[in-house]
Structure formats: structure tokens, C-alpha cells
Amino acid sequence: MAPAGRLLSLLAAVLLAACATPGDAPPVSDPWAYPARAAEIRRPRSPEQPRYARPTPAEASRFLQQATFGATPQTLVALEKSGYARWLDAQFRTPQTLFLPAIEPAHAALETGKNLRQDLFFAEFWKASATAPDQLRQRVAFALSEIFVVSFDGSLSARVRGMASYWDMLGRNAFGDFRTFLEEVTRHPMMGTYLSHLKNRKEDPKSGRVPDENYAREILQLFTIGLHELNADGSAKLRDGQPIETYDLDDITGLAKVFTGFSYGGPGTTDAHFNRQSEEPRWDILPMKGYPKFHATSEKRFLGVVIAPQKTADPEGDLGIALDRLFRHPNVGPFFGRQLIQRLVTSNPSPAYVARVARAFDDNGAGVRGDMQAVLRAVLLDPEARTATPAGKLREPVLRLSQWMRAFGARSQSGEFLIASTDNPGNSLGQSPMRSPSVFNFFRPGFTPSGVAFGPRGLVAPELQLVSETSVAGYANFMQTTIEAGVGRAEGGQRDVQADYAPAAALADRPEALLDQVELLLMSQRLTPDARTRVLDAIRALPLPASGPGAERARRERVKLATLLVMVSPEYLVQK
């Protein structure tokens, strides 16, 4: 049995241990020259070096783990040359990679009564995460998809075109204005279907019907202001020692009336257009619009706002008033900002970090509120984000696979990245993009595992909500198979997505240089000395013929083993 196989029995214990853990070198033109500079890679920054002038290789890798789907040798070199600020500016200018145009031809070719497969969406996601030039936009879209949740797991299981449109909407607004984003989320027919405010009707005293309160509740609780009033640093405001609730049932009831009368978009205005999606073939990608006949005209009270009774229903005007009130609420900056930090940087940001991001949300420096570019700069360039600290976050399973693909230049044999659902925790990742089990995402932002390492210390670990004995073993087995044979649909005897190990294999006769490169790309040089020694011993234990038919295979096996051992290490699994 190969050393990798012999070590598998130990990997579950290693993974569980991880889950319990809460002067520059000059830029180079050859990305594979990094290992030749191992001493420079590991050299700490000089105290005199300006923090953001030019990142070291390890600092560049750490930044790219936060801001993209993973580092590549090429992006490391580019970031080292440009520095953080110019890299962000370039990403803000990079055109968006769109999912919907790739889905439309398959939708147009559908037979009557048939539905598109979710695999089409997953293929676009993995293609973008591995190859799209707009990495920051796509990574932020993924973060937003876990805050403003819609999911294939439920009423949207067959809405592949609509979900592609929703993803593109997230990406379109990732660098834009939060108020516009909030309205586009509210009007998107996938959100309207998922949280049931599409075709939501006004109250009817005769029948006892009341407006659906689902979206009103979640836009308050999950999308904008949260349950309790917050200070600018994200801490709860207190009254008599107790948190102050931001809203009550009357606020939900009043706000629910605002979300009545909205249904299918398009030019039609009849009752049939309100009631039947068949009247508008593009209903799943067009923004919902207001139908006055079905919109409540009674008084609407919420969050201190009063919309007086109306003789003529005004769904569009009422929606504007409600979203303006939510957008201006002082909770939004710290509430949304903290979640964005959690998705990109660390599970437990300090109050000062949250306050700095909230300040950027409130004012981008030019008096503009809700400027997403200013918020992202604040999140990613904050001293807590750029300085390695004990704080961090467990890497999401989806991001582990995307980082492997990018680190080793994985490409699709078909060109389509034919990777299906990765939901199964027993033999896959236990997570698929846009398939969370509920509107509360795959994990709650305030999830606190049991045990002395978290609760008593006031710490949270959201991603640990995905971890179990089954998922620990499943991930180890999945990554061993993926690293060895690729991932995705098998065609012609080979899995669709294959890594290119040739550049790394050239370093196989120098185990320390090989490990430097693997460690740099995947985890910014964070293995402990003891862990490095164990991994190096395992690499050296694999025989390496000097020549002959088995030499190249042996070189690749050393790369694969180094990669596997790094990707199941506690230091890798906890991103810091």
C-alpha cells in the first residue's frame, strides 16, 4: 500500500484536531521560482517596510485566500508586483463573468415539460472559480450568496436559469451600491419564490387572509438589521442589562403589507400576468413588479415609519420607503459588515475591526453610504486582515476544492468543468454552492460549538456546523481520490477536471522546495515545524528513481502526497 493509503486511517483524527483549533523579496517573472527562494519566502517583514507597499509571497498568498477562490503561481507574482490597493482597483475594473448566457442555450433547447439539471449551474460555478479573471467579484458573490440566501434545495430545485440570473445579480452588485443591491434582491423572482412574497396579496377581512410575512421577517432578521440594536462596533446595545430588540411582531406585520402586490415582471399588467408564470416566458429572470390591485392600501407601520392609508395603491412607492428605511438603519453597517468579514477573513473579528468596516459602509470618504467597494477595501485591507493573528476561520469545503484547482492549474478535459453536486458528506464535500438547507445558510454566523474552546470564551465558529465524524472522513477520502485521479464526470476513462502537477513534479527531488511551493500556494507557509518535519519524512519515504519509466510517476506521487498531507493538516483547515 502507498504511504498515502497507509496514512488515511490517521486523517480523521487530524481533521478533528483542526476543527477544535479556533524585508520583501523582489518580484519575479517565473512563478515556479518561489521554492528557490525558500529562505526569502519565510523571512519576516522588516519593521521599517510599509505594511501595504508590496506583499511578501506568504502575505500575497494569504490575501488571495481571502479575496479569491485560491492562489495561483501567476496571481502570486502579479500581486507581489502590484500591491494590494492596485490589485483591488484592477479587480474592480475587470468585466463580470456571467453565468446566464451559458445557461440560456440549454434552456432554449428544452423540451416541453422538461427541466434543466442543476449540474449546469455547478459546472459554471466551478469553471468561474477555477478560471474566471474577475476572481474578487466571483468570491464576493459566493459570500453574498451565503448571506442573501436562495437555494436549489427546495422550491427552486428546477429553476436553473433563474438561479444563474440570481448569481449574476449578486456579482453585478458586489462592487456597487448596497441600496440598489437590496432592491434587486427583493425584486428577484428567485427570492420572491423562495421566501414567498411573489404573488403575495393584500389582506382580506372577509376570507381572513393576511399578507405573507416570510420575506418581511427575513429581510429584517437576516439581510439588514438583525435581532438586536447594535453599537457601531457590532456589540449589542443594552437597556437594563438586556439587549434591545430591533423590531417586534407589529413591525413584521406592517412591513409585510409593503411586500404585497409584487409578482411576475414583463410588460403584462392583467390579473393573469399576476397569477400565472406562463404569461411571461422570462418570469424567472425579470425583476418582479408591483400590481396595484393586489397591494395593501391600509396603514403600514414599521420601524418608526408610518405610511398612511391610500386611496390608490402605490406598491412601488411603498417599497422605496421601506427599503430606504432599512438602508438608513444604523445597524446595517455593523450587521452586514461583520458577516462579510466572517465570510472572507475571520469568524471572530474584533469590535474595532467591525467598527472600521461599519464606518466605511456609513461613509466611503466622499459622503456616500453603502459603497461596496469602500466596504471591501475596509474588510480586506484592515490591519486585522493583513496581519496573521490567532483568529481565523475554518475553510469551507467548497473553497478547499477550488484552491486545489487553482494551485495546480486544473483544467477540464471537456472544457465544461463537469462537477455535479458535492453535497454528500460521506463521500464528497458536504457542501454545494447555492444548495444550503435553509435561508439560514449552511451555517449560522453566530454558531457556537459546545466545549470550553468556544462558548466560555465568547467565540463562534460558523463553518464547524458542517463538521461531523462523517464529513471529516468523507473529506479526507474525497480529497485523496481527487488529488490522485481528478474530479468530475468520468469520460474516456478519465475524470473531467485534472490537475497539472508537472511544474511541481520538477521539484520532487528537493522535498523542502516542493513542500515550500505547495504550502505557499495553499496556506501561505503556515505549517508548524513539527508538521513540516512529518510531511517531509513522508515525502522522502517515497522512492524516487533517478531515471527510467517509473521516475516521472514517482515525482507526481511525491507531489500528490505532499498536497494531500497539507490539505488535511490542521494548519490548512483553519485559515488564518
Second form
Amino acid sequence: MAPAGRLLSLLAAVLLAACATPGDAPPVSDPWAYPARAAEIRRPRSPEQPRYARPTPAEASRFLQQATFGATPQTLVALEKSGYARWLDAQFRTPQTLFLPAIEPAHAALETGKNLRQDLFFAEFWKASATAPDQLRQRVAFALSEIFVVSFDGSLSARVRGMASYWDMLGRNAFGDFRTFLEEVTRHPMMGTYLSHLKNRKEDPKSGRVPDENYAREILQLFTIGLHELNADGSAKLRDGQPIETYDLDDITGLAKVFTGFSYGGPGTTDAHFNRQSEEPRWDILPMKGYPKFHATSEKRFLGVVIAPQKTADPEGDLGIALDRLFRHPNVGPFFGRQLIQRLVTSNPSPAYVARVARAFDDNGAGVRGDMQAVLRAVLLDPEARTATPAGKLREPVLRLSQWMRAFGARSQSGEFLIASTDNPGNSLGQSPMRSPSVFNFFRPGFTPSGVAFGPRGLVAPELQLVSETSVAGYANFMQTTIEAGVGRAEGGQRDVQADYAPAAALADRPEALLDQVELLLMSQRLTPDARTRVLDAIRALPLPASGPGAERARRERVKLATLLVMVSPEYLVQK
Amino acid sequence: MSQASRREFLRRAGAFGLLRAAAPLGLQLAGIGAAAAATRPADYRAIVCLFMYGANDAHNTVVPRGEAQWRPYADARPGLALPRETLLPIASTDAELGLHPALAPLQTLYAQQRAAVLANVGPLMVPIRDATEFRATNVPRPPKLFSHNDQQAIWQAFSPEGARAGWGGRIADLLAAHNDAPLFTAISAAGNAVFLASEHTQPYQIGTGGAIGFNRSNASSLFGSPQGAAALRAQIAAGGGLMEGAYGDVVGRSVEAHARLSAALAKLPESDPRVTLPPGLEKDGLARQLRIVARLIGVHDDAAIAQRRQVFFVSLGNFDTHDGQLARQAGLLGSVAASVAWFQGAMDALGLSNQVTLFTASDFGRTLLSNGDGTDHGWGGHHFIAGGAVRGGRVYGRFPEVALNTATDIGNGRLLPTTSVDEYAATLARWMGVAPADLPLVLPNIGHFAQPDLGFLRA
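Moving on from the form predicted alone, kindly provide the form predicted in complex with the partner chain as a structure.
Whole complex next, starting from this chain.
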């Protein structure tokens, strides 16, 4: 593609799409903003995919644990009726729930020198995870936020609006194409700030200054190709029995030059616009753009690509060449695909499963590479995803809370889901959305707990990296309080987010039916017979008056007890 | 450990390796240690690893301050060089050196000979003479240099991400038999760290407030059910699968730790003047980690735990100063220095300063060249050792010539390490009581290095 133009031509494509379907998409009024929706992609009319009979309730629940923030009684019924494929089609068409418009008014009302609180973002997150209709999109955005990591912990602590924009960008691209996504990630000012390629300047032989290598390294290691050359099934290619490294220090140094000269977006082009965020009040939500004056013109070599020395610096053109090179690398399918499987379905997919997802990445059936819808179909409709895997994956803490909210129709009294940081492992979840301690996420895809059960068998358990003697008790105590009294800021003596236990309480006089329902909503499979007996005995031991003022309360207490005894159990915590 | 008991250790370790690691951990080590227990040391010793995640810029941590030596340093990093007059002088035999101005409390410890510097240490497979040898030959080098997560793992465990046994964990394997409650041999106050893990040792991860119990797990009624608490106790560890088992094991350790520790720690509460943080450090994450470590050390003798050898881990993140380095690093180093000095004060107050050694580690050093307002990924770096047993007031290892294109510059001022992490670790392991013959169990590569004891600790 001609230099200078990829972003603009994408915008043009969006405008054209908008013209083709008048009224369907809001007009793009700001040529400097991110597009309002993903670009159109050529897709097969009827995608090739495994066919399944209509799911049983347990199968439907299993699918919803993977593809959403948790099953609800309503979504279970809907999925049983529609089947997986039609459910996916419907989700692909569901309009995106956006965070940015909800944050903008608060941002606009800010006094100079004041910052928004991160709680505002968390509230949007919990509201969307509990209630948004575009569940698949939001759930995939969360998964992407754990691969293409930016974090409130560190230099972005006050960038609440920018982080909302980043989240919306993840969601917009969740069903788009990977090449556009990679570029929007790269250009996002939150990523530019977090991995410091924003305002990155070309080398200066006089002072000895060299380009910042941070983004060049992490886009290779974490976002696209990883450290080793991979077979299509995700296994490492070997030479003389050793893995083959995908890049070396020279590749980093060469690629680092490409990511020079990018800074604040918007119409301004002066040095002041390059240097100072105060020149562009919306710098935090506008894609970064190239400033030729600060972009390296010397030869750039990386991964076999050579960009000749330039008379006129061409940041946009170079970026296009670099991202195309990465996007076309055969590693991306298995590298990204395996991580997406791990985030949604299982920690240890078989090589064949990874290969099937990689194939969908390489070609969506209409010759298009990087179609995220094709990748998601492959991840979620794979036979291995639709039958219980022996090891499964540990549910990460944030998803446990969202599953509880959805299972019991949690409502926010304020309507805002006022839940603050859930960071503390000693009395909360030990995890808040978008607050990873580093770009390496809360947990690594290759994490292996110590001891002999995993490593020697080649098995990994990423989410176990968050599990400690402190967090197991902290979580159990947090859920005990949450199940009992709700969660979130307390006003008027009541916490903001309250479950509605009434539907389940209707089953309270039939403990087996009650437990069946709790199991179905939260874990899809059953507790082992011993555990079931134990939980049922505990429920039955809770006296249920036939009538009177205590009767309703006792019914709810039975639901709460059943819920707690399920949710603290490793049988629930491991999603299979 | 004698040769015979070492062989026995290995044999039994191998056999026990087939068991699930966690639940029988105490049994395993108590069993292995039967012989070793007879030679249980009379004194208490502990090492504390302070890991600076993200890679601390060593070039601005210990800096040449002689006019002739400072100049090439300053020339190499315009905009990032610390002014000569702001450097805090420390005594040294080779060169005039100064510490980053935020390190005043460490300068004091150094002057009191209770802290030392280890210069240009980093992971190595074998010694590499100089940058020419590094470039010209196929001399073995650590895998995945310059990659954060991998070099963190290599510093801690000599193997890239996915490593399963760190040298802290291996030291704990060998010494756990000296402790009545082996569970507390390796303790992290900073979450998961492979440094403390091994096939036989699972680190205990404590929160900064102490051990946490499962609420109402012994209550007479839970949500109105008299059988609720019993069901809760059973449910938190239930489940037979692989991951369920791993989770349940942690729950088991959590319950045991709480049972043993809560009463012991109550004897040395945060309000005890010996372990009280000053107002300026009360909210400091690193200081709070060191406070719980200080409390644990303070009660090591309590009958419920009875510890003789312990390995601790604390950490501070955000050292990856690709930009904004001057301000960011100053804040981070300020926290390190103040927290470490406070910790030494607490050890003094507990009368244990000669028995506890703290040392720093980090992913890698950084480039000498500036990228504008920050630095990029390097290799060797400088580190601190602090405690009453330290032969302090000295620089160990070889302080490099700080300039570009020197013998130790492999590019942009990335330092080729002149001392290996193995030697650093061996010195600490020896001090803890690991026998010379056992060092290869902890440090498989130690045979490649001439100096298994760098001498910075008194026996």
C-alpha cells in the first residue's frame, strides 16, 4: 500500500461501507479518530465448521462459560434453542457496548490538574460483563487485554479515558481482522505510552542516542511471533534438537527504527505536537501518527526485510511494511491462536486443535488471513472445545465474580456497578481488569507450577500463577461476603451490586434441584458424588420453616450456602 | 550434609518425586532430613532476595565519580548522566565510585561496613573473557538474553521461562530438615517466584498482613446450617483432577500455615516498636513486604514453627525505564534504600542482624546509551548485599570501565558480566550451610567458575 496512507485508506473504507449501508453506521465525523467500526472483510457465505446437535443445558452452559462472562438462565435457554453456530452469528452482529461514551462526560467535567479514578473504568467493566448483550465481543476483548497488555499499574494510572478507548479498540477488532488490529494496537496512545514508542526519536549519531527498543521487542515476543519458530500446531521447530530463535538483537535494533517518529494524533504537525500532549487535548484517544522529522531515515533491517535509506522519512510507509511482515509470519496463527484457546477454553490444547485454529487464521475460507471471526469459530466450535478436556483451565478470579453476577442476575442499585479495585489477594480477587503488573500479563501462557504434577508431563496452568496460600483464603472469604451481602460500594447500608436469589430460592425445598441449578449455572458439569452428598447434607441441615417471616430468608440462605460451597471448590474453579 | 546422606537425599528425592509434591512435602523433607537433623545447626540464618523487576539501570546505580572516569560515562548518556557532585561517595579500592543520590541510606550502611556492592554480575554459562570473545566465537551464553521474563527466570532458576526450580528452592531442599515446620523454609512476600520453587519445595506465599484463614470455617453455623462449616472445610480442598489437586494442595498449605503462624505472628505484631514502619514507609509496598519478613524472622524460634534456615523473597517492579528514567528510577531506588535500611534496623532491634543477609537481583542491567530519556535492555549489573555478616564497605567483583567500546561492552554499553550469578549464589548458599560438595545440586553450572565463594560474607 502506498505510504502515508494505510490509516487514511482504512478510514476511507469505513466511510465507503457507511455509504453503502446508509444509517447503519454513524458517519465518521473526525478523520483523526479511530474508525467507529471494523473494516469489512471478505468472508465465505457459509463458513465450513463442525456441526453440532442442539446443545443440552449442560453443554450450553459449558459453551457460555467459554464464550461469555458466565451463563444466565436466559442465555442458556436461548443457546439451547439457537445452537452454537447461530448464536455466534448473532453475536457477531450485535452492536458493541462502548466504554468511552460513558467516560467522556466525567472526563469533560474534570478540573485542570485532576484525574479520573480507575474505579470509573472498573464500573464500566463490571456493568458490561454482567449485563452487556455483546457478551462474546466483551469476553474476547478481555482475553485480548491479557495478550496485548496495557495496564493501569504504572505510567497509565491516570489515563482512564485512554484506557476506555483502548478497551473499545479491543472490542471493535475482536471480530475484525488481525492486521488492522495489530496496527490499531501499535498506534494506540495507551500502548505508545506503556511500551514507550510514543515520542520515540530516531538515532542521533552526535549524542549517541539510539531508538527505544521496547516496542520492537515486545511486539515480536508477545504480540505476533514469539521467541521460537513454530510448526502450524504450535510445537517448536527444531534444528539439531534445539528450538530456532525467530529474531536476534540486530532484528530488534532494525525494527526499533521503524517505531521512531510516532507521536500524538490529531491534525497538528509541528514539533510541539510531537513533543507535548497539551497541544492535543484528545491525544489519549486518537491514534498516533508519524512525524517524518523524527523518523529514522537510515537503512532498516529486520526479519529479512531491508528498507533502504530514505531521502524523505516515511514513518507511515515503514510501519506498513513492518506490520505486514509480522502479520505474514507463519508463527502468528499458532502463536496467537494457542493463547486465545488458553484464554477461552483450555490451558493445554492438543497440537491438532492449535493447528485447526492456525489454519482458520491463515485462511477464513475466502482466502483472507487473520479473520478474527474465523479464528473464534475455530476456537469455540472445535470438537476439543465441545467435549470436556481432561485438565481444563483454572477460572481466573475476575471471571469467577462475573459468573456469579450473571448466574444470579445481579443488579446494581445505582445502575453503575460501583466496584472498585479487586487487586488485594488477601481480601479480594487478587486481580482487577486491566491492572496486570507488567506487559507479561497476570500470568504467563507457559506457567508451570512447581512440583512434579505438571512440568515433567509438559503441561501448563497459566492461571495457577495467581494462586497462593494467601489468595485461596482471600478469594473464599471475599466470595463468602459477596454471596452474603453483595459487592461494591455500600450506600444506605447496602452494597451496590446485589444478586437476585429469588428464582433459585424457589427450588430451596428441593435441595437436589437447587444444587442441580447452581451447578448448571456456574460449572456446567456436576460435583463428584461425595461432594454432592456433602453439600446436600449441609443444605438440608439448614432448617426451612414452612411459612412465616423466616421462610423466605431461609430459602435464600439455602441458595447462598449452595453457591458458596460450589464456588470455593476446586471442582468449580477448574473449568472443563 | 555428608556424601552418604547426600546420596541418600538424591535417592529419596527421586523416589518422592513420583508423589504429588505438595501435601506430603513436610513428610518428605522431614524424612530426608533424618540424618541431617542430627547435625542441626545451633544458630539461625536467613537470606532475603530483593528482586528489582523490570531491570534496574545499574549504570546509574553505582557510578564512577573520578573526573576522568565520570566524563566518558556522562558523554555516553547525555540527558541521563547523574551530575558528579550529586553522587554519594563510597569507599573502593579500584576506582572512585558514588551511589545514586536516592541511595543515601545504603551509603550509610556501606560506610558502616554492613553493606557491599557486587559489580557487574549476571547470568553466564562459562566465563567469557571480553566482548571480542563474546562476538567472535560460539562461546556458550545464556539463552534469550535481553528478554525480561526469561532473564528473570534465568537469574532465579538458571533456565528461561517455564523453569521449575530456583536456587532459593534448592537451598531450601537441602536445609529444610533443620526446620520443625519445613513449610516455612521458603517464603515469598511478593507472590509467585520461581526462585523459591523446586521439585520438593513449594514456597509459602504470605500476604503483607500475615497468614489469612478461611472465615467461618469453624463456625457453629454457616448461613444458618450447622453443617455448613464442615462442608466448607471439605469443599475448599475437594476435587481429584490435576489442576484441582494443585489448587487443593495450596489450600492445604494455607490452612496449615494459618494454624501454625497466626498465634506466632501475634507475638510480634506490627505495632511492636521493633518492626514498626515509620510514617514515610507505611504505604511503601516493598517496606511492607520486608515488615512481614522481619516479623517472620522475629518469631522463627516460636515452638509452632521452629526455624533454623529460611529463604525469603521480596520484590519491587516498574524498573523497566525505557522512558522517564531519571524521575522513575530515583523513586524506585529511594524505596529500595529506605526499605533495606529499615529492615537492617529491624534486624538490629531483634538482635538478629548477623544472621540475616539481604541481597538484590534484577532481570539484567541496561544500555549505557540513552534512547532519549531512558535506556534499553542490557545484561550485567551491580548489586547490593546487606547485613551484619557482610564484609561490607567494599566492592566485590570487577567494576567495569564505564564507556562505550570497552572490553565489557557488547554493544551500546550492555555489560558483559564478569561475575556469574552462580558465584553470587554459591557465596550465599555456602553461608547458609550448603556443603561445598552439595553446591552442584543448587548450582549445576558452578563447576565452570573459579570462585565459588566471592568472600563478601563472614563464615
